[in-house]
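What follows is one chain in structure tokens, specifically the form predicted alone.
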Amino acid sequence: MISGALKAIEKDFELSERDLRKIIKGFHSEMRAGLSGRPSSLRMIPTYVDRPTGNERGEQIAIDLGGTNFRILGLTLKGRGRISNYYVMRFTLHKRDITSTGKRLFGFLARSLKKFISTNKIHTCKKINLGFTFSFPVKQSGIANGKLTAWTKSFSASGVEGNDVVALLNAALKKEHIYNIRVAALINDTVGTLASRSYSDKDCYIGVIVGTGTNACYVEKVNNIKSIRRSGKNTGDMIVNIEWGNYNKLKVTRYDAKLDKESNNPGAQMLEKMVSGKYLGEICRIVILDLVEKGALLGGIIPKKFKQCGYLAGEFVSQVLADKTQYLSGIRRLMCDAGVRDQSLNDRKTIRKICGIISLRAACITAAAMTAVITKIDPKIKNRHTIAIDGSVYEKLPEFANNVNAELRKLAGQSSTRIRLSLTKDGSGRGAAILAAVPAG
């Protein structure tokens, strides 16, 4: 019985080459629509900055804010893709800092920067550009302008939504008597990852994050971006933030539909709900629960904790797939922690198979999306392409990176030899510092 149930699940989640090429075609259509200002699941947001040339020079600083733990880093760009004097300090925001007022929040950032300057003996008499990685939804009108549209990640500081976060940070710096540092670039983590790798790699035109969330950016011709054409600028290149997590032309299983319905944003972020670490564990929970309810797993006894939405995090999938022991003792411990004492080896093998099926689908979708972006830039893939990639799923989920590469080879054929995925750790902060030295687009 379990064999038949597993085969049915495998079929539900399976993506044929035809399915993946349909995703690529749909991606191209949605990218063109987003660039032209037509309705699209891909927002295609202009960032107002080109990728670095590798010749930028000078001392740069960046604040990398994506959650309650944030970093401030400094580096010196030496030109020819070289970086020296790289140093980092980490800080923690407390609940009152992120839920009180914007003045308190940005004041804390400014005071932290002041400590960073003092600790690292940075000269306060010379002007220094600051890159600001702000991984929250913003509507940008320039490289150093962006209004917060809505807080996420438990942040709720008042007086920030609808306001320019660069102006708020600059005002906080001034209040702390920091006059020699100005925000020169506002970016997200995906753009930072692209910038970090492309400073030393001329073939890098794409940045991807596959972690708790997922997104990508790439370099586009300005004359293809409608909102930029309106401003009078119609030449050169610009990094475009795709916001690909919202892509919705995908094959949806009944498990995906259930997850989407129970999420806090039904109908949105469909690709993200199939790929990112935030949701992989939840898909596994829903599938496991379905098999248990059918009596095909765990003797038909539903673990109490498995009834809780969100009980299984993405780490569960990683830990299950990492278990190579003969009797899957690691999975046994995980299930015991969930209150499942009565479990067979076959149960554990089934759970491992489920996690593998869901992980493989995520890798296939990621590979198809990457191929779509590459072929948007270079339809015949005649040139070399480095994809800068970061994120916990890509880096730590067992076999995920290998599966992405394998699917890329299938989709790109012989041209796949010209595609290279490069893990770019901590690119968000480093990229912000680098982009602070790039002239605004």
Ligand code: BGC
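What you see is a predicted model, and the numbers here were worked out from it, not measured in a lab. Rigid core: the largest C-alpha set superposing within 1.5 Å between the two forms. Residue numbers count along the first chain shown, from 1. First, how it differs from the form predicted together with the named molecule.
With the core held fixed between the two forms, G300 has its Cα displaced by under 2 Å. Once the rigid core is used as the reference frame, the Cα position of S41 differs between the two forms by less than 2 Å. Core-superposed comparison between the two forms: the C-alpha position of K261 differs by less than 2 Å.
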Contents of the next structure:
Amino acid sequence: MISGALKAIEKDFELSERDLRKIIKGFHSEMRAGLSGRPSSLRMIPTYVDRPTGNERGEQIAIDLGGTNFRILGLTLKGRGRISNYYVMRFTLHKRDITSTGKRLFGFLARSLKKFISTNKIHTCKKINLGFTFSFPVKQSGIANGKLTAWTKSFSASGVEGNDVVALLNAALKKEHIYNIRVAALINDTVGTLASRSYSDKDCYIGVIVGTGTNACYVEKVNNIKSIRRSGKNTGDMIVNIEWGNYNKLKVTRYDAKLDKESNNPGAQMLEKMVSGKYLGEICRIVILDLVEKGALLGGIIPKKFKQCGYLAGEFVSQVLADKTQYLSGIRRLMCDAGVRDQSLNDRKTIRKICGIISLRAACITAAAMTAVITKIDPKIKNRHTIAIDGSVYEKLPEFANNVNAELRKLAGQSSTRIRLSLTKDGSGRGAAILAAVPAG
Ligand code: BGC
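Alt. form predicted together with the named molecule, vs. the form predicted alone above:
Starting with the chain above, the whole complex follows.
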């Protein structure tokens, strides 16, 4: 019984090479549509910035907001790709900071910056350019402005969607009497990751995040971006924020459909809901519940806590997959914590298998999406490509990085030797600080 039910689930989540090639093709067509202003699930947002040259210099500060933990950092750019004097402070936002009002959220950011300034004894009379990493979809018309299109992840503060987040932050800084620091660059975390790696690696044209959310950016010819072409600038390169989490031409299982229906943004961010850390635990919970209801797991007794939406976090999947003990004692502990005392080794094996299936699918989709972006830049993969990547799923989910690499090898064949995934830790903030030093073009 159990193996039959599990096999069916495995089949539901399986993506064949053909399915993955379909994703690559779908990505290409949605990328082209997005770039030329036609309806597309890929927003293809122009960022009004190119990769840094590596020669930028000076003291810089950046605020990096993308989740409930945000960072403020300072560094000195020394030219020739060198960075020194890197210091960082971490802050935690509470649920009410991200779900009540924009005023509260930006007020918190400004007060945190004030703390950062006094702790690190930063001059308050010298003019300082601030890089602002804001890891949500924004519509930009310049490097230092951007209107939030729609909140993602668990953010919902009112008065921000449709408004310029740079203006909101600058106003909050003024309110805190910070007059010498102004936002010079608004960037996405993927853009920061790309900028941070490419400051010293000239083969890097792609930045990827697979963490709480997922997304990528890459360097495109300005001539291929319709909204920019119209403004008269049609030479050179520009980083484009793909917002790939919203890609929606994917095979959807009934588990994904349930998760989507119960989410706070139904119909949106479908790829993100299959790949990112915010959702992996929830897919797992829905699948486990289904098997228990079918009487195929935990003796058919539904653990009370498992009935709660969002009860299982992404870390659950990581911890389950990290358990290499003979009797899966780590999983036993996790299940006991969830109030499940009555469990067999077979139950634990099944839970492990479910987590493996869900995580493998996430890696396959990530590899297909990466291949699509590489081949958009370089169809025959003739050149070397470094993909700057960061995020808790990529860094911490056991086997995820290996699975992505293995799938890339399948999809790119021989050429995959020219593709290198490079973990770029904290690149999102560092990249913002670097880009704040790039003169506006
Ligand atoms: C956001 C992106 C961001 C990604 C990774 C997504 O939810 O829409 O802008 O880059 O998360 O943080």
